[in-house]
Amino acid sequence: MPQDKEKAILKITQEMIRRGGYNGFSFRNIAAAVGIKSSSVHYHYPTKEDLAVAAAQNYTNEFIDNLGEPADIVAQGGNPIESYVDAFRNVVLNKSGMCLCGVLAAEADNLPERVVAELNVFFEKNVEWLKNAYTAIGNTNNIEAKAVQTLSSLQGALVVANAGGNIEKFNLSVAHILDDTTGNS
């Protein structure tokens, strides 16, 4: 299969787990959305488990790559902080749903093993990327605790903001966090 299609499987599986969770996608559903068969599907990815480890691990690695580096946001000028927080407010305004590695958290009691250890990875790479970011700018003091309450008042924001429909909430769920960054707090 040619890498776009395997990309294309992996978009399309990313934006199902998104709007409807582990039990939102099939092999079926996939390929339809592809223009494939789902064998096809299966002969890169034999397995459910398989295919969602895939999506979480491309969604981590593209979240993460995206954001850049703290210090480079902070030598441009930049607040990396406020980058992170502006990357899930994007989700909102781009109407994709949940974050996906939030949507399969949830659902964690219930899923496979090799699942829930790539939800870990993404909440990890989470923690150490807002670790770096606070560090950057200067904001060390609990800095461990901070990185998991910004990582955690993200994704309930995001929780909010889609249960309600509306920008402003996810924005009034976070200002906390900016607040926490330029000294408003």
The other form holds:
There are 2 protein chains.
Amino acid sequence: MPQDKEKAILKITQEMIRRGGYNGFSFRNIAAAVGIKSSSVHYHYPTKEDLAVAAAQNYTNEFIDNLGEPADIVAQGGNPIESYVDAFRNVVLNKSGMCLCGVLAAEADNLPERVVAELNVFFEKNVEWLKNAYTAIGNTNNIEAKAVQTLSSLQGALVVANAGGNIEKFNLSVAHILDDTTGNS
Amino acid sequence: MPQDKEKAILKITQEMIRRGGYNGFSFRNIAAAVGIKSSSVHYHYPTKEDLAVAAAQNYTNEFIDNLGEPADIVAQGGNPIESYVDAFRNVVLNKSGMCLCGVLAAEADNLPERVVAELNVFFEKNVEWLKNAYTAIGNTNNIEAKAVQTLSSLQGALVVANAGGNIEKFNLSVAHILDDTTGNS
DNA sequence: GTCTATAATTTGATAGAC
DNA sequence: GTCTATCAAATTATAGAC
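Following the display of the form predicted alone, present the structure of the form predicted together with another copy of the chain.
The next block holds the full complex; its first chain is the one shown before.
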């Protein structure tokens, strides 16, 4: 199965970026983890930039897909903002490192522009999802601000949790987000 | 003046880390920027870990010193939380990249442990400062949670601003922080 | 698609002269 | 304290055989 190797490359690349950023992975590291040689990795992704762009795209699509549709969550009696916070909480609980686009965003000044462009796609799609989520729960005041605040609070909570590495600090950081979903403040 | 070179090394190292993280600087890069050779940088800081530790310590001390004392700010009619938000806003306005300890925290899993230890010092000192600040303005409910939330929100606001790079998004991200300093919610 | 082999560059680090 | 010279290792990337 030819495309399995390509998927394996993408998966391990994502994991490595989430722990060490753009310089946290190398063609040889990835090759060793997948069980092939570095030249074979280059066959699938000619340059490091290509590989990072593909990893960011794949991460973004998986992340958004995994969230589901805000309207569906509400229809099933759930709170989409709670779902969103849980998605980030699971990053800490599963010890998956950082949000791939969060860690790359921190290094953006030293990254190829095509990679930075993908980061913007991630952030735009997340703001869009959150705006739909706040709309879906009838929280319609200052939607844009609420969406950006929730996104940045969670990115920051991951940063803080990743330094000290405990879930309690993460939970403290995000407690205020859900307070906002019961009223319309 | 011998110690001037050492200070110059520390300064340029901080700048480079803030733009590219731990792998955003090299002994040769720094040497070139300071106007000496890489072996001279090694004389002042034997290993890369040593240099990163010194840069983190220096950054933390300068950052906290620059904030001043919360009680003094209140005594002069100011709002220390506003001062704190401004300190982060200036990072974006001055295009200084990221918070040095924020970008390193994102890469923590791939960093020498002595560097990670310094990150924890930064975060602890900041939480302490914020607790004093909330106390100084008479906002005494859930001080620990408020401090951690403000810190992580600002770290996240820098991450988001650093990807897209505009001050409007930063301002949107942090708007809610000051809303909290007028009441006691 | 994967391999061997290798090129070209960069990196952290050290020895020893001045 | 700074220099020249150098080392060993790692990195991105390519050529060509199978």
